[in-house]
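One chain is shown next in structure tokens, namely the form predicted alone.
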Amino acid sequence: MSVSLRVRREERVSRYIRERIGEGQTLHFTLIDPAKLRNPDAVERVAGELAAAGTDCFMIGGSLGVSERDVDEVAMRLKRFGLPLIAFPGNISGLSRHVDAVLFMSLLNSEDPYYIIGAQVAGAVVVAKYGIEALPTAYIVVGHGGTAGYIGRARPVPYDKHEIALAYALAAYMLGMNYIYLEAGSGAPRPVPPETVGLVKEALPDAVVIVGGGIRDSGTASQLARAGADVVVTGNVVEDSLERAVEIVREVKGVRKSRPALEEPRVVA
């Protein structure tokens, strides 16, 4: 390779996302795909209106149809809100330059291998050469899987297996992935169960569970936040109702736990 590359060890939006955890908050991860929320105008009204109700971050990306000037072009519209940045790549297109950091996650329950190291593996270089944040984050696919269950191959976790979703998160935080997201899949009919999210986040403290998919209403918002849930997403609902999305927001916001300040992540060699 004849470009020098050296990975970025600065950790800020990790002490972001961490320091507000410490502090007993739950946050919100608002969602915006360019592949649906394609009128710039109509992305920094709604970015407005979330950041507005207390969003913590916006995340960037889709499982389908996005491309890096894509997500260029909402990351450089979002910018002007001062919140964190974070791209959530369905494929090496969703990187961009203009995010603070990047989910780099592993379809761990995907039945092909691109998604689990092959895609990671192409996409690591881009993120060294931008010098993007990596957040290492474990992807299990739960239930429905939506799109990003289909695109990527999962074999979902069926919705009452709460033990082989703890299985799978073990096993990532085990090689050194300190983000477990748990996905239901856009428009799924279900969420993530809050039992499995509970089982998840008692068996692993330190590591930042985060929630999405099948999320339409404040109450099941709340309900997963109060199971364990450090971080909720929501993405469909953003592109809904604009006023429901404003709602769980604050719902989730409002729901504090009281808890130790989590440990650094571990740099695994």
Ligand code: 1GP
Second form
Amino acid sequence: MSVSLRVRREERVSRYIRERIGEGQTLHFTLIDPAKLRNPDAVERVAGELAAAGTDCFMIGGSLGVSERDVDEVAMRLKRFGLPLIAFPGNISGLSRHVDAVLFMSLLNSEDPYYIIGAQVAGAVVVAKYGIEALPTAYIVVGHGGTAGYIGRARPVPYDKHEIALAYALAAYMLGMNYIYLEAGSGAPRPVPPETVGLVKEALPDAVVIVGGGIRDSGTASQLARAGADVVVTGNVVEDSLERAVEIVREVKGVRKSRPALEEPRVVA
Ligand code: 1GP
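Alright, leaving the form predicted alone aside, put up the form predicted in complex with SN-glycerol-1-phosphate.
First the chain shown before, then all remaining chains and molecules of the complex.
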């Protein structure tokens, strides 16, 4: 291959995340989906409010209708807040040279190999070419699944089958994925159950457990954080009410946990 490739896995952004978790913080990530922005010019104002409230990272991406240029544009606008920018690609078109890291995801419960490993093979070269940090992530779709579940041809884990989600998470971790994203789908009528989150975190204390999809109020966010989520993601809620989004960030940031720094990966099943 004639281009110069640079593989970066779990470096600066990973350290930023793990240090905070090690200090007992629960993190909040704000998802900005360029395809859903009603007013792209308002994105900086909204992001500014959420940054001031304490959100830890901006994730940029979505499952449908996101081009690389869209991600570039949003990333350029968000750079000035000084928070890590993480691509959240629904496909290879969701990568950008202007982000700091990418959730390098495999949609493990997809029925289509493209979403498990096909897109990743195509995307890996681009990620290495851009020199973006890859965060190896198991993407597990639970319940409703939203657009991500439909487009990604997921066979979602039923809401009450916590042990199935756990089995996916264990397999992912054993395969070397240190980030476990439990996804109910953007705008899902119900988020991932706290029981699922708790079970996964208990078995994999050194994995970074991310939960998102359908979180619309601070009570739900707090419940998921207390159940063991290391990272709570919200996206859509900001379109309904910026105030509620800010409230969620404050609530999540208020949940402190006592735990040792995440260093020695171990599996306790
Ligand atoms: C979707 O988990 C994220 O991928 C966020 O979902 O838009 O429902 O907050 P919401």
